[in-house]
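The form predicted alone is given below as one chain in structure tokens.
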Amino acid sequence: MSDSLFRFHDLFAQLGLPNTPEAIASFLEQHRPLPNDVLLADAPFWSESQAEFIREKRLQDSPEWIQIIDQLSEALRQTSGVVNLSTPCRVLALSGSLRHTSYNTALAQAAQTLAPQGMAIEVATLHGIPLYDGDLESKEGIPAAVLALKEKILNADALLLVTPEYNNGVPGVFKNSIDWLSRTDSKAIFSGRITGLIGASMGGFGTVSSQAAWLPILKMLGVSLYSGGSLLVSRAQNSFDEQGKLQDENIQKMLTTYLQGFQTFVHASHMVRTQEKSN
């Protein structure tokens, strides 16, 4: 679909419906299959105003709307699942701590272990990335460790940031790495990148301040942030054993739930993007 035409999520907005990828996928799954002998505007799940909007755009012969209305009609008549969770989903879990016994690296590893069927999680750290220095960049170019991390992100379907909290904010070493990555090809790495955000802290409030501090950064980078769930592990020293294994059953359940929601978000996002590109 060209940029001059309305996109799928715009139609949902005009109909007064939630238009996130998750919401669109959920709507289609809930109301399909629509019988072939029922016109889209006559579907029983529309309100009077929604049905009237669809009829009006057809009577007006509005090409910018008719194409996407036809796409919605076709999607609602399909019988196979909209979101296929059996499709492989590759996630890069990036720990924001350098400490060998980091709770956040341990949390990333726990996510790797608890990943739902169809999701493969690779754990990465920030080791080897120097402090950003413009003179260093001009003289030697982008460090090898940054380029290696860039490739891992580009090869994944989604990015999961696993953040500590230092002094109520984002750890400097984590922000520094993101700054380096943005110097390589910020648009390719971050623009529209499906991203999740979780974290662990020894404090009593988990990483609530750190995760909040990440929001303007991630907005600036233009990522597609998953907001359908959250995970803030507090008193992390009580949740992991001496070998770094997550032993808190409640946190295990919360992490599993988060990953399942994140997986659905990844597949729903890909579904919507594929439909937009094909029209």
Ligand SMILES: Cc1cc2nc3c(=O)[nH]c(=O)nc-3n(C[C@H](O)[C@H](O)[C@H](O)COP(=O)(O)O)c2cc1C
The other form holds:
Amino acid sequence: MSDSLFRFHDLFAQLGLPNTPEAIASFLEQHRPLPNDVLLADAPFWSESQAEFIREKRLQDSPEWIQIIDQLSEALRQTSGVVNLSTPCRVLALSGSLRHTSYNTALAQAAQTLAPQGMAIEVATLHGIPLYDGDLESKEGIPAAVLALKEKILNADALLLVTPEYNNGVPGVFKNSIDWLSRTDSKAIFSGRITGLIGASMGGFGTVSSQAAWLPILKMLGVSLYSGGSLLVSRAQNSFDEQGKLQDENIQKMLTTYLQGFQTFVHASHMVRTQEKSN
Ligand SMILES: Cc1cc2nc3c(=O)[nH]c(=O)nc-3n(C[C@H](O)[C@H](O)[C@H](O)COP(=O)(O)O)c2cc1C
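Rather than the form predicted alone that you just supplied, could I have the structure of the form predicted in complex with the ligand?
The next block holds the full complex; its first chain is the one shown before.
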């Protein structure tokens, strides 16, 4: 199932409703349980135009919207508990640069500061991870720094990759670490792992090429990628001050919006998984 289908965030925006995670949670709390014999579009709490929007999307046979609408319908029929968008979610933001004054590490730190209520972000870097070497692996096993990073990822609800761009592609140092991780227990670390991707570069296109280059890798690893928003910080040297603080207000807003959407995605994904388990 495509991950872009989990965007309650977008559906609520289309319906003209507040779409922060808290607002979505409160809407669900207020309006459920919706009786099973009432179609979602016929629910008494919609305005005429909202009901019309839901009916139209169904008639247009638009698979993306139908999936989201069905998820909302399902969530509204639960009596309690399944959806709790205010449950704290832990995110590991992994910077793909080793530089002491890295803009990407600074972006991860800005995300930590701007995280919405209910989201706690830990920043991690790739320091200490050696170059992948099959002989080293055979002789000494998986390096301690890789195992430590693995634990951090497993302990988080979601992973946020913060990528630089080198020669229009993925930096080798970042890919190297992911390759090491894939040698430990790739399935547990990556399969279905809720993952976001953002990045900062000094060029004019803000990691658009490296983010695109990550896609086949992330697909191979089987992560569940958030695609409901994106964040590309171009000309990073103009956006951060000398202490590495994000000073560009527009980027602050875009990062905040990204994180809100990501948070909704994390909760929606958990909700779907909880429902799948209970079926
Ligand atoms: C080997 C190398 C290749 C680079 N290639 C690109 C590029 O293709 N596009 C771009 O916007 N910036 C490129 N840059 C500049 C980076 O955006 C800049 O060094 C940035 O600061 C790296 O991220 P960091 O600050 O997190 O280390 C390159 C830098 C290096 C070292």
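Residue numbers count along the first chain shown, from 1. Only the largest set of C-alpha atoms that superpose within 1.5 Å between the two forms is called the rigid core. The structure presented is a predicted model; accordingly, all values stated were derived computationally and were not measured.
Superposition on the rigid core between these two forms places the CA atom of E29 2 Å or more away from its counterpart.
Comparing the forms between these two forms on their rigid core, the Cα displacement of E48 reaches 2 Å or more. After superposition on the rigid core, the Cα of Q14 moves by 2 Å or more between these two forms.
Once the core is aligned between these two forms, the alpha carbon position of V38 differs by 3.8 Å; this is the C-alpha shift at that site.
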